[in-house]
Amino acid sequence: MAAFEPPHYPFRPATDDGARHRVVVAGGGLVGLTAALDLARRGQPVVVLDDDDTVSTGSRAICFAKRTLEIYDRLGIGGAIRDKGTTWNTGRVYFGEREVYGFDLLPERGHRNPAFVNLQQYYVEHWLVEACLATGLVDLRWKHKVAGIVNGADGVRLAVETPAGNYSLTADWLLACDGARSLVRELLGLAFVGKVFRDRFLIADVVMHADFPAERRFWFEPPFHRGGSVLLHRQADDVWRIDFQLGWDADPEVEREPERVRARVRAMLGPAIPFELEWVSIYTFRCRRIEKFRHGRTIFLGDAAHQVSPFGARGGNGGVQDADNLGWKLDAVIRGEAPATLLDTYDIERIPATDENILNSTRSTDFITPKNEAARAYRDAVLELAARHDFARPLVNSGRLSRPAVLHNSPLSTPDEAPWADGAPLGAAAPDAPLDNGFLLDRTDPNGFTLLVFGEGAPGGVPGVKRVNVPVASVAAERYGAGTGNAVLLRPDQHVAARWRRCDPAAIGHARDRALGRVA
């Protein structure tokens, strides 16, 4: 079987009944732990309440995208994920027995991180727990379940159940990261808006020694699973993730029976490859979100706020980007460096990003699971054409894979004063690039603003903004579309806040203040 033994963390009774805390996180999963670590890295104490005492069961979110890896580099666990996980940039799509085409998500050189690293979610959560504890600022409370909530104007009062009895506490800010079945969302009476698709899929984590390459493989109508689709991913510890499309009429209880799952896997692998089942789950596609993510002093992140299908790796990656977007803003508000209205931009920026994920996920689901014969005929024709013609390949949709959100029209961005057609646009996640025997993003201020200055003639220093000099003859300059005298301001979450062909310290200071919500 697989090498990972899930830890069980000790329960400790609360000793602070009635106490008040700056930030409480409900949910100690991937997103909740990421949010807690992000705030702790900025010097903020955090209490995490989780109703379990261990990390996630099964592989869960396994595809960690390049942008997520950059976020985890900033938080200190990116290297561990790369070292343990399976790196991949390429994929193949099949129709029946024939390969339709292959693709490369990162064909250019000069990147520290690959397009994706596949790794079981429980490893990442385990390292997040260790990193949180190492800060000395995260109070992880296992077997502490949120049971009641009063969302007031000046704080959130929580009732908490534990094996040793109940208690209460008050949070200045509550981050609801308690997943798809969020009790916080239920207690506040918030409903999802969106779509549940009439189809079911089987996930099987299979332990086997196989010489399949480390790439994404997707089959439409394979001979070993007629009438459905199959997805194959390699993970760490010789664990392989296989997704089988079952159809809406499939009985979940019957389909998760071990012998039935083994028969499906055996039909795929053939008789020569021995394997063991590690984890099995049945899921239904859901593409939906709550109307708003911020509700006064309670803010929703990850699956508690939105749900998408797993094809495209947009769920876990989207939740990590939620935490990345919110952390620096909440820190600035708590420190008094920004007004509380800055937190409204979490909705302004992350809801469009979520809607983009939902749109892509919905389109993928419609292509993978045609709803009528006309849709199936279109899909099959596209797959046939894609095998012979390049123009048809962008129409094939086996899951539009996760990409970092571009924060279009964000009120925190300073509009360009001069044309800037090339390079990373306003609101984009800052492209990484080789710089000084390292990488550019390592040079940015993890807790503040950074000014990238290209070549000579750019402005001098600005208080509170770190300056990084970038040669014009560099990959970094190409990726930003920058030349001599240009400058780019990056936010604490490494998104582009402003760009200048020529600027002065006053303009930089104004752009920083705008990004902090201090000025319109």
Contents of the next structure:
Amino acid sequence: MAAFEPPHYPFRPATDDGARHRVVVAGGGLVGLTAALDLARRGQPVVVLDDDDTVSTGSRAICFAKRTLEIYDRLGIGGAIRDKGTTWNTGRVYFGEREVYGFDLLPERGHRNPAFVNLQQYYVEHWLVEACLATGLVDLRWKHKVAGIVNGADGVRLAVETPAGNYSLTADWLLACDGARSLVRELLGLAFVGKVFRDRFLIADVVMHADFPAERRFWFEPPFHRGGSVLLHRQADDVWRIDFQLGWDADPEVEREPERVRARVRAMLGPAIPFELEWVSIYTFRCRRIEKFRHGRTIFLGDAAHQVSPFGARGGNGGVQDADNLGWKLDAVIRGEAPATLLDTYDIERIPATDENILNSTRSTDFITPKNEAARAYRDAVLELAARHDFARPLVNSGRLSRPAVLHNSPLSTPDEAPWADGAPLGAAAPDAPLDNGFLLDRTDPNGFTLLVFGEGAPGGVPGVKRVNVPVASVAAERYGAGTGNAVLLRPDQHVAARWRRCDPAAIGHARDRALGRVA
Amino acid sequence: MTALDTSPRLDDPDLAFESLVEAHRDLTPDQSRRLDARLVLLLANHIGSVTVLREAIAAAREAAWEAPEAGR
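Given the form predicted on its own above, I would also like to look at the protein as it appears in the form predicted together with the partner chain.
Starting with the chain above, the whole complex follows.
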């Protein structure tokens, strides 16, 4: 019995036909709600249009990666996710009858967040809705469906359908977060280009009381599912997600029949473990994206912009990083603190990150679904070798799990003046570390720039930049490769913007201006 | 090592050839293919350079003859 009862949010008819709004988000899913909350916490009013009146159903995003948890800490819901979800750092890979190897994703201590927390997406969406409402700035409009769009140079005009009739509104900025089948994308006629994998996967959410450890388990060709792979993840409320690879020739209608699914699960778990099916679906995976994410005043985020196969948990996590990247930029542009061209850096930074996600998830899917007999021979050879030789383990690819993108060569970063070989590179998401009985990332300014200053007596502050002192003999200093008198500037999304061995306030101010796109 | 060395280097070419052929004795075509794959992976790791591996892949592909007797 799942504990979660999906909420139904109230429909309210529009009373502002023809009104103009600063920011409209199309799609109240994981990414749309994250973007809305991020902007609202920066003080921006946001209208969210969603064609449904509830959170997502069934098995969607389940693995929330460390970076996503850090973003949700900044937005105030990280603790709820950690408390409810299943924390895991380890995994195991099997081939045939045998265990090939196990792995630990976060051997390094001293981070608030684990490598992953597994949780059903609907919980996160539910808390995002509550957090959005708590800001008093998010106007959530359930059963308001975008039906038409004119993407003008001075505003985006939207036609909206509701059960109480149609209306129109104009947005200064439209954030298209309406998912893989994005209607906004379709209405603008944007090509969504990539590849389809010729394979089908059965995804079953199963409720059971089993004492398997909370770890990711991946089987290649197990005895209970010959000819395919199986992935097992534990979620909250004793819900387990199982992915069965079925092959391209499988008939989705037949495979979806509950009795057939139960037989597969029973073969896997054995006869002694009782279970209930909570959700069943059949997927074919795709990797694709639109060419550009920003189209004037319409900006695409999440699955509306890009789609990946699920191996590696790069869909939801990638989308949340989109929102993290865009929120502070759009806020600065709206406030007039940055030119609109700052928004072009969303494309410059997130398109390479997207391509990295697509590359990784494509390679994983190609390993799991070999394209021909030679590919299968190499795949099986890797697994055979990995059971005996360490060298082959890095070749096993059951999913390269989501890591935060390093924004290499971002025009917003200030190049190092002095050599800086150790620690997080420029453009990296700031590493967390213990600090003053707490954690470093919690000390950063959630809405602005932060300057980490290492050691005593280091340079003074810059107005509008929060200064955080960090001792030199610390894990933090090691993770930033920093010594006495060094300083590191973090952007409002906690990415490393600039760093100095010795710095003066003028340099800090200039680096901040550069990160805001005011100067080159 | 940064470039593929295609000069004659084997200390005992006849034994090398014999060993490769002998390794496949009694194997089905599928088993042979997997043995070769394991062998390639072990040797690739020993070489330790994707650059050299890719040069070897290119050299191997280029050396294929358009065999006139194909299909015989």
